[in-house]
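Single chain ahead, written as structure tokens, the form predicted alone.
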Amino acid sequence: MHTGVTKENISIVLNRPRFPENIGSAARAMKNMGISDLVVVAPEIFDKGRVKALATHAALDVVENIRLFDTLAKALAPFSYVVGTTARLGDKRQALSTPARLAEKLVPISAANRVAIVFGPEDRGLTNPELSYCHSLVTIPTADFSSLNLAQAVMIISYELFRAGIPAPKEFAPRLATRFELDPMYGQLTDLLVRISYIQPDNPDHWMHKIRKALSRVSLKAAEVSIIRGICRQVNWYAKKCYSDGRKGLLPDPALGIDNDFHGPTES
């Protein structure tokens, strides 16, 4: 079972790039995401010094191992699966996927096949004849302005290939409250709400339905049930205290934030 893209079988192919700096920046982006094989086809200018300047020291190994070709056909000869990148869509340019979907597709393919991802020149992109070499196309969704810098496009594709290999984090599964814990809590809450006249005592289950429904959506944990029951106990204790103090003619403690005009419930 494959858990991610086999990055050792992935190559980035820059077809007819115009600027050495973009080659260097692309090499750096690849290095960031664990892809190391860079193929350059018929560059307009190939100044290795300028390439290295943008690649930085960390990606020098990618630059030193660049494979140069004069035609795209020769460059793609060893690859079993070729992906073309395009920003323009049409009858002959039906993009198969976004970068994320491409990465998912390449998980099984890259396990046993060499894969080339081809980027066209900065000003024009890949031509229709060049796209005919490709098994599938990928486009990077953008807003109104669809033009991306070459290195930016390489980074986005490389990032999605890298991300496809990251195992999903294990989700923490807390112990949820059992019915043995929940039912007494609802009983305690019902009793309290009846006593403070929040719900009607003649049919409390009817009035508790929405409260139960809301709390059920939360999937209460055992510790949270304990907190709710503690609040109920405290409210119940304080209500009794206020009632007792009121009968004795005592005012509630102002420090507790209680209105001094309150003298407890009247005796029925």
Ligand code: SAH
Contents of the next structure:
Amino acid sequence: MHTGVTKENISIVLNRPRFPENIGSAARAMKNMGISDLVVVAPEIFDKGRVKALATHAALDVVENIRLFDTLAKALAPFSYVVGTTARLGDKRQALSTPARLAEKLVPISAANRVAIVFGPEDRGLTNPELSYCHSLVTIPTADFSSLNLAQAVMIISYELFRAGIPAPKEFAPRLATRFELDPMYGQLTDLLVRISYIQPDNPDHWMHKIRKALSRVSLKAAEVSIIRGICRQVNWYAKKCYSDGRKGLLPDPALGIDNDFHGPTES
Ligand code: SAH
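May I ask for the structure of the form predicted in complex with the named molecule now, the form predicted alone having been displayed?
Below: every chain and molecule of the assembly, starting with the one above.
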């Protein structure tokens, strides 16, 4: 079973890059995402100092191992699967994928094949003949201005390739209360609300229906049912105690704005 993209079989190919800084930034992005093979084809300037400055110390090994070629055809010769990246949406002949869908597709392909992901020069991108080398094309979705910085495009693709390998975190599933636990809680609540005259004894179901609906949305856990039942029990105890003591009990803090007259529920 595949758990993700086989990153050892992925190479990033920069075709005719103009700026050494973009090569360095691309190397850094690759390092962040665990991809190490960088192929550079016919760079306009290959100034290692300028490349390294942007690669930072962490990605120096990626820079040191850059493989240089003078033509794209030679660079792509050993690859079984070639992906082209393009900001342009014009080419209707080949289906355009998103980075996330590409990554999913590459999970099985990269397990058994060397895969090249080709990026074009900063000014004009990949030409149609260059795109015709590709088995599939990918476009990073954007707002109206679709052309990303070369190294940032490398980052987004590399991130998606990395992410495709991360298993989704297991959702924590709490133990929800059973009907066996819920029904006595509602029974207890009905009894209490009738006895404290919040709802009328002749038609308690009308109000209980609303309360049930609200509480059902919460998906109560067993422990929460115990809390509600505990509150009911305690209110019951307190009302009974005040009654038998012949006292009114503690009155609410006036700052809370709660009056002590009976109101019952109101329709809203
Ligand atoms: N004007 C060029 C953009 C060049 S940007 C064009 O229209 O294609 C340099 C490279 O970065 C592109 O060749 C491509 O490899 C990559 N890139 C930039 N924006 C992209 C996007 N939205 N989707 C996919 N790749 C993109």
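Residue numbers count along the first chain shown, from 1. Between two forms, the rigid core is the largest collection of C-alphas that superpose within 1.5 Å. Small disclaimer: the values here were computed from a predicted structure and weren't measured.
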- Task: For residue 181, state whether the C-alpha moves by 2 Å or more between the two forms after rigid core superposition.
- Result: no
- Item | Yes/no, residue 194 Cα shift of 2 Å or more between the two forms with rigid core fixed | yes
- Does superposing the core leave residue 245 with a CA shift of 2 Å or more between the two forms? yes
